[in-house]
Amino acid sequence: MPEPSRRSLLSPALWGGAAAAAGLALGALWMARRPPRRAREGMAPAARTAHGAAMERHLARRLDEAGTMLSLSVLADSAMEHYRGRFHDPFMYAAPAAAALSLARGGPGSGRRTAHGAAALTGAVGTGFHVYNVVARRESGLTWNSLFYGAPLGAPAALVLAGMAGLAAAQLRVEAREGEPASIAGAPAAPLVALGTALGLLGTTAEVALLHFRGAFQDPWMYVPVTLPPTAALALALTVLRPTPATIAAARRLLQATTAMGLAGAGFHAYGIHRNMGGWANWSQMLLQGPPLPAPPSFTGVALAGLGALDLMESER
């Protein structure tokens, strides 16, 4: 009797969680909406320059949103996973600290760039630590078991993406003030961000595919984050090669769907925690043992950067 009673009490919570996930997904789609189109035909040179600066600032905002979402995801996920590992290595404090520092977007511009650079460097070093943990420290070496249950190889790369997004946003704001064409490290900004987004989506998908394969794809929805993001990445790459209205529109729809999927995925992971033994009644353990709740929004963060690149690409056409 206690078990049916507990489940009946949790049913409204599950429906509420599903409604919240749907609301988050709709909010993500609203956040991912395209900016108002401005007619450029017949613009005076000064007006065109102002419009280009406005689009640069728009892309910078998108990159800031992407970096914020990625930093929040890394902060929560690394704090939980490293807490589960009891922070046995002092370097395990670095990832949540760097992610928190990357979220501090106020203050002088040089301070922001330093924080973002530190986050990217921490993510790169963390990737090396995770590879060493899986390949060298385990007696079995590189096996499916070590890949499934060792330190996740691709997780620190999200911090690299967050730091790079913040650095790129800072650079674009400087160029917008100086009236320079949108570029990052001497390369045109829109194609560079689009290709970076495509690589980020593919890397994130590889990490998710490994973990969902470990879970035997027991829920058909588990196939969505290993099929939709790669399709969006391919559409973005095609758009860089052929930036036509059709390719831009197709890539935009796929990225908007990826944006919504990332936040809705957190709702699915919350339901997955409920399905484990004890469910949310045993939240202190199930948050650590169940599917990672903060992980799916990393897709949202990466997709937002790609949407900003598409907006700038369309404007430059």
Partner chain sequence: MSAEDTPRAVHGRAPDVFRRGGWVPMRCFDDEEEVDFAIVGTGAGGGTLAARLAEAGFSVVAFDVGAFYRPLEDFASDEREQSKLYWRDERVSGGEHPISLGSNNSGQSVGGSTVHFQMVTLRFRPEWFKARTKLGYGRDWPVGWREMWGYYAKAEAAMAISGPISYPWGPPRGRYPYRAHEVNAAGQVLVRGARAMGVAWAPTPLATISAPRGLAHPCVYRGFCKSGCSTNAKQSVLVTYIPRALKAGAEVRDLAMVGQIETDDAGRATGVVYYRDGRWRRQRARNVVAAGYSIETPRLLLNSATARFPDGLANSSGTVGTHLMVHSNHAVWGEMDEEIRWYKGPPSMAVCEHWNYEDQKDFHGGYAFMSQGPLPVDYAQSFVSNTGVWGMELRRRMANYNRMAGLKIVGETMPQEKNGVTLAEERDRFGLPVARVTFGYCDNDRRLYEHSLRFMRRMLKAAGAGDLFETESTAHLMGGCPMGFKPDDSVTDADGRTWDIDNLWICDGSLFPTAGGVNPSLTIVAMAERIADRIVALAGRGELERRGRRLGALAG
Given for the second form:
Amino acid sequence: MPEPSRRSLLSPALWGGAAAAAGLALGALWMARRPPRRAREGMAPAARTAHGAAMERHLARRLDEAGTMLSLSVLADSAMEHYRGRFHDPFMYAAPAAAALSLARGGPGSGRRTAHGAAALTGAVGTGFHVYNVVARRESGLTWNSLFYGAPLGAPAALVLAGMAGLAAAQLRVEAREGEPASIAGAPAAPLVALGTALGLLGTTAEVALLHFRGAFQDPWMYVPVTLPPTAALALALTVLRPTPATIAAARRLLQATTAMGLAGAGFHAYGIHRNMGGWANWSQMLLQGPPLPAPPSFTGVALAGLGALDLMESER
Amino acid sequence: MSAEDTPRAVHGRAPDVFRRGGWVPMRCFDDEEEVDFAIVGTGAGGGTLAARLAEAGFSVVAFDVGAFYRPLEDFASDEREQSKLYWRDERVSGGEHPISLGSNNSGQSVGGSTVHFQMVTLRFRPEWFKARTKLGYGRDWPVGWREMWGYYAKAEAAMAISGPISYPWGPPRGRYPYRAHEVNAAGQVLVRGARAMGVAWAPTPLATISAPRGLAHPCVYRGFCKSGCSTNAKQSVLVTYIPRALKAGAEVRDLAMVGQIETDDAGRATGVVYYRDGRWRRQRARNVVAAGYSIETPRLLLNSATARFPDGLANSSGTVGTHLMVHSNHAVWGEMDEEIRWYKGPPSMAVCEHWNYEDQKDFHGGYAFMSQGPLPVDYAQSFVSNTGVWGMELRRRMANYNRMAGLKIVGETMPQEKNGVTLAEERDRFGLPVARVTFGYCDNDRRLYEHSLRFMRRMLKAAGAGDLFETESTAHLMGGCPMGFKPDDSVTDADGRTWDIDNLWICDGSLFPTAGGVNPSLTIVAMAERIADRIVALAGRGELERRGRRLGALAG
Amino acid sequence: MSRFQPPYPGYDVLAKWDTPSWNDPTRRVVAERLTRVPERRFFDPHEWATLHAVCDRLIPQPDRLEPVPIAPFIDDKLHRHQSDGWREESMPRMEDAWRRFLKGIDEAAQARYGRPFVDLGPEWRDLVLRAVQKREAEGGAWGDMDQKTFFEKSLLREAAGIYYAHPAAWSEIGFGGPASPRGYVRLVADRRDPWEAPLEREDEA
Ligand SMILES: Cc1cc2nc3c(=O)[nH]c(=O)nc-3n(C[C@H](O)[C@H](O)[C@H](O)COP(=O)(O)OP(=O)(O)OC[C@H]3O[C@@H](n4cnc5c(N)ncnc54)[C@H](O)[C@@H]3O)c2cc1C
Ligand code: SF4
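Structure of the form predicted together with the partner chain (previous: the form predicted on its own):
And the full complex, kicking off with our chain again.
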């Protein structure tokens, strides 16, 4: 195997970076798209129903997008991290494979659901593996050192989120009934997705908090992803309790900010790599050791799902 | 123009340590201008003090005979080349157990020995400051641990120490500025052993950053720390206090050897005589600080003898150049089944201080021990000079390099009057008499390192190592100009101010009354922080020129 | 003695010359070491030959077509009066100590085998050197110099320091070699970065 910095730039580590960049561009495109116009007071009932269905499709799309973004992030991140671990355990191929499958999700509906379900399951099992790795396998037992440098506990959970988002989207389409409020597994869709998003944001924040703490919050910007998303999560939870125009608007603004933050985060991390010894010329070390390039967009993914829920919530009011 | 041949810090500018080829502006003083402080040595003690005093508004010139490097461009990844960082001028080592000098314990460059130190930054155990009254050996320090605890925190902040969230030994300390690094495989061997033996362990608090800090890059785990850090991750005095000193208006003179501290008829210091750029010169100063470390500080005081001070400056007690201490550096090494590759990462990433805090022992003092990661030259030299192995057998043993693991102590030795520094007949390249260092272990020292060898043997075995062997060596220097409570048995008071000459100070490792069982630099930096605060306070009371009566009374 | 088999036969640190593991200062220093082997300036021709014969026994390199040069770097250091920063009080000055040693082993070789050290076969050379290490070498050249101290703390230490500062030796023992700007990512046991020597086990496989 040629020495990496002399290998072509399409090495396993670098395509992770490329994937992240692609994700960034895609995300920006999605962001630019507007939801269907809101239902207006004076609309005829038939028009309102048609509008409701459009909103349902819109939420499903948003969920798909969220799943895509998360899968992309997980794919790149787990590929890089497990490459760092040199795939010493064959199971380490599972995470990127599941993420890729969830991404591809071509074919008929049931195939989709299988792919997403597999992703969620892989994520859950992966979390178990990582916990086991940190608690039991590390020489030093459960210590801050293992938490910081052992298998990241929260990372596989992102795969669970990706799978869940995909599943929810599929389910939403299956359960779509003319004139009835959108539902997922029988539960009202908007609040369910909103709560799921809130939980996802909090979980992702926990992971970031741990890693940014490891980085000693050396740059004040590092506080943003541990303060903004939980605030957005709270605002979102509040809309479930009290879906007023004010709460929805506040949540929307915070989620939009979170979406942008996820993308900007990748940029910050790219700058972080530059600040390491050798900068980007030392990519074969720093893509792995510097701040993880593909990680921040997972925030964008989660937040997109929340935005979809808000749109639906607003139209259902 | 290489840093070793021509002074770099001249004409109003000094090297910018963070930029290749870069410069920062530097205030320059005239030789004739009487500056507030002339500081001899820019290491852990001198560099720190220079920054703090300049920041307090004093005019400061700091001298170092070593070069002013920009690590990013001047440091090669090569052990032999980087021996340029060590004190390689001649010295004579004698006594019952002559100690190795040079690479073992003395640096010579702006930033002093911290430029090539291994970054282990541990605090003293509180009781050590009262070793005599609380533990029954050595001497008491004229400074209390509570006060030092505050200065430790200051020093740790200035050097952005990366340390564990909770430290298993000693009274609580605040959060380290940066998080501990990932403990490497060599450190995990210590962890495994510690768990097997039922003693605590910790990721070593290290003066190398685990995340960016300004223009300094985080550690890349290249393992050349002892050869100088080309990454600037290492928070040496060169990249921490020296830039601060320059910014605050201090002048740093590199390749400037101070040969003598001058005194007048009234017995006060008037400045220093130094050699730079091919000639001897004289800098006038209101205060002089010796900060050349445990060998050069006594040597300088002895070399500055006059008719009025025939035994050297500040030596009315006869304690200049006495009570020199080292750390015994005994180690146990073994071969592991797995590949450790200890060249990756700083050499000592895991530490055990168990025997510093456990008093059920048959000796005084304590020791810490750490995991090891010597690079090939270092390891080969230590291996052959301890085992005497040569021939094909040497190459075969060295081929196990990647499977080796080791534990090494920093073992406290007792302050003994007979261990110290005198002047030899020989002269150095400047024509100055060189230092003659005398050292011999006492019984207690021997009991300590034998205890450590027994313990580490068992521990390394428990961690799975085979084919064990031992090496002995020494590290670090402490004492040589002990501070104390009374003018008749010490050189300075608690502020590093010499008893005999009110405007002559000492601020480096030579002040240590006892050695403690941990690496010394953090304590040296903390002491310097304290001495700076004291100087500012004394100046505020108008007691800088002449020792205040209260202090004199206290001392008497 | 069984033959010595270096553990990482396919590994060469010099292959990383153009990668981020090496920077310019390092390339300069190592290039100098590889291409500019110092000429004889301190020892006389006989001492020079004797020292070569000694180094050849201390660190034999029968496996190398071009052995790592050791004696020239010792000569160079002495010529430049490059001290390590101290001298043990009981030892003569460095320049003097090396000359005494080279003379001493000649005297011991004469006393034992009736010819100078360079004319001895490998086994006999080893016997003379072992005698020095045990403070048993004959001859008046030694004076009050402690044979064992010189042998282990100066001669052997110096030779090992020079040999293991050579890239060939780094490759031999699987050392990562120069590492700046790029250091290492994988710090766990039995795990390596792609720019390190392959694991021994990988090799066997
Ligand atoms: C290999 C090695 C590893 C170490 N590792 C650690 C470690 O991990 N942790 C730790 O705490 N400590 C460590 N140390 C020890 C630590 O570096 C020293 O204890 C500390 O730097 C001493 O500080 P100092 O200010 O007393 O002297 P120094 O830092 O040595 O500074 C003295 C300076 O004064 C200059 N000087 C001396 N005399 C003159 C003169 N007459 N004129 C001009 N300049 C002069 C010298 O050139 C030198 O630069 C290590 C030391 C070595 C050698
Ligand atoms: S291991 Fe870290 S501190 Fe040591 S030399 Fe390398 S970068 Fe510097």
